[in-house]
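Presented as structure tokens, the chain that follows is alone, the form predicted on its own.
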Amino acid sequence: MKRRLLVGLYLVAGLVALAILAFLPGGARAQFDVLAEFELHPIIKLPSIGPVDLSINKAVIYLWITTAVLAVCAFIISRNIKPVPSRFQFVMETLYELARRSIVGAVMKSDQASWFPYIAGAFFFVLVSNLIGLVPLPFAENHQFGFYAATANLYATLALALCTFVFTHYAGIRKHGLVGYVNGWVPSSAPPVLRQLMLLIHAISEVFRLVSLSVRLFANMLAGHSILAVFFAMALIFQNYLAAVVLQAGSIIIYLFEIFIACIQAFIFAILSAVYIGGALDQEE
């Protein structure tokens, strides 16, 4: 009885709170532009060099952030192994073990050793550059903090898709030699008429495996940062404090699955790099 009384005394204060927070005034409007947090300007000024402008702006910041971050773990990993592991180790290791057996063992056939360091490096940095871009930082406009992902940026995830388009082809003529890997996209016992357009056609998908590659981490990280910011926004533009308090817990939820979007996406580049890099390899199979 006490306990039902206890619930329903709570149930009523929330809902007074509720009623407080609807008919409480906002304050005054504030303005909060979502395409400005995407905006790249450029922090330190450097000369270009044609088109190309070698300015650092908040992309290369958190690239680089990424590079410390992933040196210092490799760092203090290789100084402190120990049998018995700690929780860190535990975690390290066990991400290593699905590098290594869920991505690279279960996919490629050939040649594991030899490029399990590129598809384990490929993950752990995509996998640290998308949660990095779930920490607030103060790179946001007027050095305010706030979210931005490396991999947001479409030029990042095209150098890294690039990475394996190259290293793809390189192990596919490394084993086969540059005609037989070409003689390779086409099946033994296709037409001679056919030939030829079965060999363009595969051109041109392998064109379309770098855009894919590239642009699916890209439209990810921008999608889920973007609607974080979208509910951010809102809130400032209802001026309201039980909108607030709805949409504040909207984005929690989103930013919850937002990491989980960072591990899955990490995990889909890697195990696409080795797709594509054990099907150079394997062709004949």
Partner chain sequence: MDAESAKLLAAGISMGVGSLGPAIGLGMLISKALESIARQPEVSGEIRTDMFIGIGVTEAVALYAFVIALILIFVA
Contents of the next structure:
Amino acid sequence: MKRRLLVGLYLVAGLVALAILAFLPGGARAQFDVLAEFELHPIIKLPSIGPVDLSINKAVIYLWITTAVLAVCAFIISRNIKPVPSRFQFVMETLYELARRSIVGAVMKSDQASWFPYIAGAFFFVLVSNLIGLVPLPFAENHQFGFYAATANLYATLALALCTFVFTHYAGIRKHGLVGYVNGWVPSSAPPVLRQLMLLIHAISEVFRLVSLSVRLFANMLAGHSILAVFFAMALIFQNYLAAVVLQAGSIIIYLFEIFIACIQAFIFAILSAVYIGGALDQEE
Amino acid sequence: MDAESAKLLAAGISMGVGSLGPAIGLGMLISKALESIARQPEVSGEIRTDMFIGIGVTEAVALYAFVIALILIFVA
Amino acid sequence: MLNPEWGLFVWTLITFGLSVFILWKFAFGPLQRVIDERRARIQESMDAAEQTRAEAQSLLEEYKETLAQARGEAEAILERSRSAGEAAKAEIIAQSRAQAERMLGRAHEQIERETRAALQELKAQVAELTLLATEKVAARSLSEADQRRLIDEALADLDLDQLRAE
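For comparison with the form predicted on its own, would you give the structure of this protein in the form predicted together with the partner chain?
The complete assembly is shown below, putting the previous chain first.
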């Protein structure tokens, strides 16, 4: 009885607080352009070779942070690995086992050992890169803290997908030879005219794999970060403390969902890489 | 209607219509996967892996719409 | 956002390649090794436990067998000693009975012999006494009363106690 009264009191107090918030005048008017968050400005100017501008920008810093985090993890693991794992080692082992069993082991039929390092490396790289995108780091405009992800950039994910694309065909050609590999794309029982058409369709689908692999990761990360940014921007647009409180609660939920998406996308990227490479290795006759 | 507003409208429509199909597809995909897991819990690991592959492929369709919307807004 | 960013493309290739290389060279090897080691160790300890269990089982069976054997042996020994005891008892009883009979027989014989000797002596003494009494009677002529008295005196002189003592 007393407990219920207390809960009721809290509810009333909360509602009163919300009502007060609703009628308070809003804060300073601030412009918040969501898409400006994703613009890249060179931070350290470096010479460009042809169309390749090697200047260090926000995304490059994020990439190097990813590499640094992975290198530190690898260093710690290689230095003090113990039969009885510490917490950190246990997490690493769990992720490693996930990559080994659920990604490579579940999808690839042959040659698992030689392609495991690439697929697990891609998994770890994309995972860490996605998760670092959800840590506020001071690389936004005027060194403000902001969310950004290197993988929310089409040309970064395109480079990752291109690695998978190249390794897929490298694996297929190395195993079956160039002619054998291309012939393996279509069933040999098909009539010649149909066969050429099917080869063409398959070649196009191979290119589309490259596009889908890169665009999936890029669009997921960009959409997630845009939604987060939109939630923050809306608080500024409404000019109201009540709206701001509600929207911040919403942004927390979106943030948690984004953590889930970051892990899932890393998993999907790795598993599709494994599927493609495995498919090139074990062509269906 | 000027060209700018037409672009924005087209972007909105492309995102909205483009996410209809993948939404239905994802619903069917995941419901079937869950059904299979409930029927055969012993192969749940394999089903889950295949389900994620399917989610990745299906979701890509919605993301194409998203990219088209972005292109409409910023590039076209 | 969709502008070509070939610099970023190149940087991604560099950092990605570096990351995969670092992970491959420094992390995956030790992780695989420690996982394999742990698996081997668990397998080993499970095997060892299984072996220990089997050993304990066989040991237990051995003990049971030995115990059963010992019990059987103890029973046999008990049985044997019991029968030996019975036999010894019977023998002792028989021996003692025989000895008692022998002793009894000897005693009977002796009693008979002594009785016979005593009777012999008694007879001799009675004859002697009779002779003495007759001599005395012959020496004096006596009245019948005197004769009676003299015989009584002679008989009273007869020391029967002496006979009993012997």
